Each structure stands twice: as C-alpha cells, then as structure tokens.
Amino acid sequence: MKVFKKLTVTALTAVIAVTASFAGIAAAADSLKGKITVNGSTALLPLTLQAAKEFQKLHPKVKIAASGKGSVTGPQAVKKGIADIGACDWDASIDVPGFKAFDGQVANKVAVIPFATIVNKNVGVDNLTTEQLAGIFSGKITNWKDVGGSDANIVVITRSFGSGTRVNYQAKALGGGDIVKKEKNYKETGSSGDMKTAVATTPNSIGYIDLVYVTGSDIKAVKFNGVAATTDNVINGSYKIWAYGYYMTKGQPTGATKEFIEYVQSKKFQNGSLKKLKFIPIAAMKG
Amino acid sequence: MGAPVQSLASKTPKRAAQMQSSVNEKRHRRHLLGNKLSRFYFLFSILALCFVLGLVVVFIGKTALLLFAHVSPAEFFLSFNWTPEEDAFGAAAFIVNTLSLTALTLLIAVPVSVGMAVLCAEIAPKWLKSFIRPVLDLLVGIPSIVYGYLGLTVLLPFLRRVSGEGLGDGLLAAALVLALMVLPTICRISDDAIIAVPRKYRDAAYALGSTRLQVIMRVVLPAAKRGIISAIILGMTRAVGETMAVVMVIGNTPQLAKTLFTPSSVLTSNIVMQISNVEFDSSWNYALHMMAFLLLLISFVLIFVIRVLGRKRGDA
C-alpha cells in the first residue's frame, strides 16, 4: 500500500511538474523533477556527461544516468523503454546502410561530429579523393603509388560493422561506397580508441576517426577533396566528412527528457561546453 | 575466553566452578547453533553459486536457440560465410580458427612450459626454483589487456620486419600472445604433478643404472602424464577463452586464416568485436549467442575431461 501511495504521489508530482513547464510558469524549472536515462553512443558520452553534470546543477531533482555502447545500443533501448534519450551518431528515424528505420522515434540534433581520414606518419600522400578513397576502402586501390605515394602495400584499417563512425564515413567520404575486407593488409578494430593505436603503429596504413582523435605525431589527418579536415572548413561548408549527433526520443520529448534536450541545444551549452569538447554547434552549420 | 575465566577459578575454586560449568553449557549451546547456522549457510552459497551457473546456462542457450527459427544448423555449423547485413550466419570459420588459434598455442606453449616444469622439479638448484616459481605466479596474474597491449605494441611491429607483411596481425601473433598466457599455468600445474611422484622410482631407476635425461624422460614424465595432461587442458581452457589479448591481435576480421598472418576472427573476438553494435531481436545476436554458448560447451567438455583424468589417477 505504501508503495503504491509513493507511486501515486510520483506520478501526480510528475503531472503537475509536466503541466507546469507546458504552461510555462517560470517557477517550474525549480520543481523539475525526474529520472532521465541515456544510452547509446560513446562518441556523444563526453557530452551527455558535461551537459547532465550541469543540467543537474541547476535542476537538483532531476537524476540523470548516462551509458556509451555501440550507436545502435541507443534507438534500441529507446524502442524498448529502458533508456528515454537514444544517443546515436545517425540519424535512427530513418533508413541508413545496415540498418533500418526505428519507427516513431524522433530524431533531435544536438551537436554536429566531424570526421577525418587518417594515416601513418610514413604515408607521404597528403590528399585523396572520393574515388580514390571509394577504391582504397573497397579494395581496388591497393598500393600507395597509385594515389600519388611511395610503392607500398596500402593496408586498410576500418571500424567493425554497425559502427557509427564507419556508418558516417561510408556514407560521407565514400559516397556511399562499400567497405570490402580482404585477406591481406586489411583489420578491423573496436573502438575508436583501438583505431589510433591501429593507424599510429602501423606503417603505410589509412583508417577514419572522430576529428577530436587526431592529436599527436604518428598519425596524420588527410585532406578529403583538397580541403583540410578543421572545424572551419567544417562550418564554412568546405569539408564534407561530418555527421549530426542525435538524441533519439521514443515520439515528441516531454518533461525532463524535453527540458535536458533543451538545455543541450541551448546556446549557453553549445557555445560554451560543447565547444570546448570539440565539437561544433549546430547552429554553425547552414542549412 | 579460556583464559580469564581459568584465573577467576584459581582465586574462589567452588564459585568458579560452577560459573564455569554454566559458561560451558551456554557456550556448548551457542557452539551448536553454530555449527547448524554454518552449515545452511554453507549449502545456500554452493546453492546461489549452482543456481547463477544454472541461469547463466538456460538464458544464454535459449536465446541461442532463437537461431534456429532463421538459420539452419547446418549453415551456421557449415558455412564459412559470415555477413549478418546480408544475412549469412556462417560460423565455421570462427569455429576452425579458434580450434587451430588453441592447437597453434599448445604446440608453441606445451614444449616450453613442460620444459620448465621439469627444470623447476628436477634440475634446478633450490635458490633458482625459489626464485622461479614465484615469478610464474606472477605471470598468472597479470591482466590479459596487458599482455594484448604487448603484443600490439611490441610483438607486431616486430612480426612485421620478420616477416615483411604489411600489418602481422594473424593467427601466429595471437598464438604468440596466447602462448606466453598459457605458459605459467601448464608449468606451475606440471611441476606439481612431477613432485608428486614419489621419490622411491627416481631412485629405483638411478639404482638400475639410468642417466638423468633417462630417467626424467622415462620414469618421471610418464608417471606424471596425467597431471601434465590436466595441466594442459587447463592451458587450453585459457586459451579457448581468451578474449581481450586476442582482440588486439588477430585483426577481427571475419574469416577463414588460411595463413598465419591472415586477419580473421576466432569465437571470442567476434563476440566482443558485434555485440555492443547488434539489435537485441535479431538473427545476428543470436548468432553471436549460440558462439557464447558454443565456448561454454566447450569449456565443460574440457573440464569434464579433466575430472575423469583426476578420478582415474585416485584410482591408480
């Protein structure tokens, strides 16, 4: 019974908070209240974590619980109700390569992920194109001298299918090409952070990460068309390896869930957070 | 508890000793409730254990099972072709390399570890075997992450300028990995089975005139084979289980190693490398349930083996 009074008095708090924020009474922010749960992609976790540090700050009722898997893992658990907020580095309402629509769940942008080609130190080649890459990645170009390089065997780093990443990169620097695996000079890897490790320590290889990866002096980004991978040439509209990040929501968001997506959209967050994790707000992009 | 109430008695003998005997029988009391409580709670930590072993049994083999509804046996059995987007659910590759990835590694490991093994038990000098055995220990437990960071780190680079692949992943460099892993355990485990013979046929044999390499080779090995063969399945357990060393290795890539330095993907690696990435009702999480369940049935056949050997040596 007193379990079931708890409930009662949940549930009515929740209405009241739902229907206070609807009707926009500006003390309503306060009674926020609420559990939020976000699953889904590790490449928007850094985010999800800074914005749920600060949204909880300034709604102290609201609980927020974040987790990073695959990018799948995140629509998934929306359909099935454990998580309310599905982060996914595409966009899950629709069709992509691999894998089908989720249906009725709504697609909410909340930062925009560049991507970037990267090789070994050793690799003399500094720009490729779409064809070109298009045959490195499906197995046609396989020697560095046939884009420009040294004769050397063009081994082929790429992330496992069902990846984001690999998802984005396909679709983006391939044009859509497929990826092809091959008995030689070919690897998968697991992670982002495997991909690095994969790219930086072996000769002549050539692999594609989130920009933010690119740090250090074993790997290089190359640039995709003639354009350099940057985050300006990403905003002026000149690099075209970039993604939106998604919260995927089972329908409209409503209360909390509404209020956090907000938050992460709000230009304080994007502007001032987001940025300094390296990302780029949405509000950047053109059209 | 004994002591206090033994200097009260040395003070008022006829009190003490009937406070004593109270005490004693509270005591007694308290001993025998003990001893009940202990013993329901004994039997409901093997139950919890037996039952969580018992679950892990049922939910991974019935979501295995789905399989079948969409694949046949005989293709995901059969068939080396492995492409879930395209529907294909062809485990056959991932089944030979694990089994030829845990041949690989024994054929490296067994000579070396037994080697060692013999050295520690029969050769070795006392400060050497101190020094040694201590060191083996060690080896068990350093986190197999760790030794996977080696091999990526140092033991490619190296297998490339030997080999003048382009990348070196492969069987040859996760057997390598594996080998090492497997390593302390055959050894530690051998050593033990070779001590336990008794002393009494090493010298009946050097009494008959029989050198050293003799009478290890014909005397003590095969008088320790079946601790020896125990200790080796428990190497292969290992090295059929192995996850995180073989990841950073092998190069996931899904299919047959037709050479040792063919990128592909054994049992375990798959499984680490799709789960995060596949939809909960699908034909290819599964799949990837039925490899788990593969890998358990394996494991227990194997552990199987072991008790059946054990039992026959109490029996000898």
Contents of the next structure:
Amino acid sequence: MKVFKKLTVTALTAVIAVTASFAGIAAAADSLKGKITVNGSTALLPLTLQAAKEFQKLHPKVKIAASGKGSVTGPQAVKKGIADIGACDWDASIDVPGFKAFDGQVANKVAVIPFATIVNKNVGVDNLTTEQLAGIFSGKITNWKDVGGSDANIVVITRSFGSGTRVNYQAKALGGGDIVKKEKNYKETGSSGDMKTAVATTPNSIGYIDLVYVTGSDIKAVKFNGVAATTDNVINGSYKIWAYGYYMTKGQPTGATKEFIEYVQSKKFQNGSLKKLKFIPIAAMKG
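Based on the form predicted together with its partner chain presented above, generate the structure block for the form predicted on its own.
Just the single chain follows, nothing else.
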C-alpha cells in the first residue's frame, strides 16, 4: 500500500511538473507583444491577412495592421519608418527594371506567387501566346478576332505603375514588352481587387492578377502558350508567369516582426493556409 501511495505521489508530481512546463511555454509565447504594420503588395495581402489572423490568435498581445496599395509602396513605407514590413512582389534590395534598390533593406522570401491572364466571361478565347499578349498590351492588336475571338474591340485593363504584379507580368508574360497607355479601351487599376472587379464588369476586357483572386464566374484565366495557370504547372516548370513574394524590412527583423515572418515561413503555414490560398510554398521551387 505504501509503495502504491509512493508511486501515486510520484506520478502526480510528474504530471504537475509537465503541466507547469507547458504552462511556462504558453506564458512565454503569450509574453510576445508589439505592433506590426505591413504595407505594400495587394497580391500578397490575402496571405498577410490570413497569417496575421493566425499569429494574433497565438500571440494576443501582438497587433498587426495590414494594407495594400501596390508593391512599391511597401519598401517606400519601410524607408519612411511608417511600416515594419513592406510586402513586395520583387526583391526590392536590388535593382529591377524601372526601380532602384532600397538600400539597407533585407528581402525575406515568404511565398511563390502565380499570376494569371484573365478575361471577362464573354470573351471566347482560352489561350494566348507571349507574342499575342505583347501585341494586345502594346496596342498593336486591338480586336479579339485577330487572336481567335469574336469581332469586338479589346479593352485593356492594367495595374498602375509601381505594381509588383505589373512588373512581373511585363517581364514574364509580355517578354519584357511595354504596356502602352491608350486614349480609349484602356484602364488602370490600383489593386488586385480593383483589377478583378474591372475585368468582371467590363465586357471584352483583359487583365492580369495573382491566382488567389481568380474566383467566381465573371472572369476566367486563359492559358499561356498552351499551359494552364495552376500551382502544379508552376512547380513542374511548364507555367512561367510567377514570382517570389518578399517581406522587406529595415535591416534584419527583430522582436515580434521577426517572429511573424518566421511564422509565415514555417512549414505549418506554408503547407497549410498558404497552399489553400493558391500560393506555393517557397520550398517547392528549386530556384
């Protein structure tokens, strides 16, 4: 009986010790506090908002405010000191066509972003080549009948200068070709959400957007050089319109900002919520 009591006391002590240990870990996790401001890319915004929701649930003392006005505004906000993280669809720590490097900023890779060419539901074209797209966005091709569609003027909808989606689309879908502003049948939008709305509500229109926004029946993604815009095709190398997404920071991130970025980069988030949103884990790509 004494042996049983001794074992019971020992077991109870062990349970208390383990419980205290877990309580200590939870307390340590909850001790993380601070405010994180994220500005920039609207392509990355759905990912940022989802990650913020999950991270704040784990760390209630951390508050995250996220907004999107285009990629270039991310590193600009970090430079001005009004944002801790600048979400950007290119590595803003180095020069890219049209934009100088933001000195002193660190590019933290967080996702692979697939982009798609989209058209209004009334457009009867389901595939466009690099040459055809370059012709459409430069204004050399103005009628859908010239690319296999019906006899109707093409309405070009593009993103404003400073958009990371625009930077990547020009480089990878248009082969580096220009997007030429026109007096008619042309419109610029300031965000991915506005792009989706504009194409969905404008007959005979064409635009481009990241895959997470391709939902509903009013728009459709067309194939690029015969290849569908899917995450699998990005991973296998057959679909070429994609880019890495970055969280830019002023120097190496610290504190709650560092912990948040590491959460977004974690296997749990990359293989969970990130994939559900039609982004691709950075580990899935070879380069």
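Only a predicted model underlies this, so the values are computations on that prediction, with no experimental measurement involved. Residue numbers count along the first chain shown, from 1.
Here Gln56 and Thr130 end up in different rigid parts once the change between the two forms is broken into two.
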